[in-house]
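A lone chain, given as structure tokens: the form predicted alone.
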Amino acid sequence: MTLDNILEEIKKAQTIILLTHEAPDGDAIGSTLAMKTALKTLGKESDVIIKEFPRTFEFLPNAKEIKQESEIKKYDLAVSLDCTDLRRLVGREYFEEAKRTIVIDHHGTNSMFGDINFVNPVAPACCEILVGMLTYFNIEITKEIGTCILTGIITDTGGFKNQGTTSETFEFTAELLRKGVKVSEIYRKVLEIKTRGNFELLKRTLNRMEILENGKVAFTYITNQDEEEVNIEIGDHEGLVEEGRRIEGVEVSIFIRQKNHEDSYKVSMRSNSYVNVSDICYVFGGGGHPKAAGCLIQGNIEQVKEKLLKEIRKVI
């Protein structure tokens, strides 16, 4: 069984290293902490790389541990955590250089990219995945694990509203503020405190709103001048593409941002019901959710929304 594999690679393993995808929200950092945190009551010790760490998860457990790179260059094992692919993946030449790899995830349009593969997209947030996978192996889920796992399960259902959102969310929840877990707090530092710069974004973001296609589509967008006029920090983007799907009557909300200084952008798209955003997003070598997506397009502004708007057109 793939879970017995996965148990034995790490029992294995004298070195291990944890990684998960660029532009980390709270499911990929929330999943990655809480394997760090399970695989010490293994006696096991990890490494985990993100090099860009949004300021909004230091409160999480084992956060300081996190680091930019490592000395080591050929871990025993690497472990993937909400990443669909390797080109997204943060610190890939560790997990091309590892001796054996594993893959968990909860996207439909994941690659299988690892020696060993785990990935379930019914799941509504990779966090969720880890429940089940640490009961299995009889590993204690503790408040410190607990908080991990419930900020991924936060911020990636939107606070439990998303329609992936299952009984077994509810009843693990349950569980965790029965062990003391601050669901409350959680939620309001990942989902309603706002730092500076994403509210001055926020602003931009609302004044450029365009509403589309009958009022079906909200397109909005962010460039390299704004960032550097609000000064932003990383992670302050995180949000944006949820104000558009909020209007009513939006279908599709569209929130794009300009990548460095090129003539590209990274896309995120989230829907309201029946558009499969993801399967749109693919068509650019991206994916995701069928309700929330990503990809990046060259292009100028209105070159990257027309490109979007002709596969939207034949769903919408």
Given for the second form:
Amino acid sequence: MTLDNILEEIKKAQTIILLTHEAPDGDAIGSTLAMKTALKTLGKESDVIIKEFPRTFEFLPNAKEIKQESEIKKYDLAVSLDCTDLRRLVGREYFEEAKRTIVIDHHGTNSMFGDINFVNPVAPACCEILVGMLTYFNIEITKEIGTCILTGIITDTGGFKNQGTTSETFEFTAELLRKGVKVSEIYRKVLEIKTRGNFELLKRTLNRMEILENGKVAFTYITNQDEEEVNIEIGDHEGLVEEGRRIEGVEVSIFIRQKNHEDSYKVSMRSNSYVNVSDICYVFGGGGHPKAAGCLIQGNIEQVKEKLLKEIRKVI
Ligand code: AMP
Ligand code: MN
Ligand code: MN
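Switch from the form predicted alone to the form predicted in complex with ligand AMP and give that structure.
What follows is the entire complex, opening with the chain shown before.
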């Protein structure tokens, strides 16, 4: 069974590296740190490489041990968490050089780029996959590991509200509460508190939000100039795409963010019920989940908007 193989690889490895996707969110960071902490209980040290670390997640156990790069070039084992494909993986070179590789993920569009792939598209967060995995490995989910895992679950389920949220999610959360994990404190830290930069971007994105296609599509954007004017920090764009889909009648919310001062935009899409935004993003080389997905598109704001609307019109 895949899980037995994963445990075997972990036990065999002397050097382990844990990696995740670019622009890491709570699930990306939560799952790598949960894994790092869990591996310690097996007597295994591991390196975590995350290059753009949002300040919001500094409170997580072992966050201080995260590195930007490593002196080891060839690891015995590389594990990718919460990442769809090699192109989005930060520290890709370590993964490509590693003797053995494992992919643990919950994206339906995962390209299965590891020697062993453990992908469950039904899991609401990569962190939720770890609950089952660690239990199977007989690793106790301590307060520290639970804090990391719950962070990923809370951020990827939008605070237990997305449809993917399972009964296990609540059962696990209840168990963590009993163990002393500060659920409401984590919730507030990762979802409620806005940085000043995020708040300033929110004002701009709301002001310029367009409601299109008979009220079914919300569209907004930020440019590199906006980011400079409000002095953003890493991660300040998180959550902005959620605003559009809260508007009555809106099925698809689009938020685009300029990349590198070029005519190139990182697209975030969310839907409410029937549009599969992952399929739309897939057309542009991206992917994600049916109701939350992303991609990168070339062009200016109007061109990117038109390209997306052309695809959306087919299904809306
Ligand atoms: P975001 O809008 O960046 O929060 O991403 C929404 C979901 O889509 C997340 O699960 C991402 O991991 C995934 N995603 C975002 N961009 C891409 C991409 N270019 N390729 C594949 N998956 C993506
Ligand atoms: Mn993620
Ligand atoms: Mn995720």
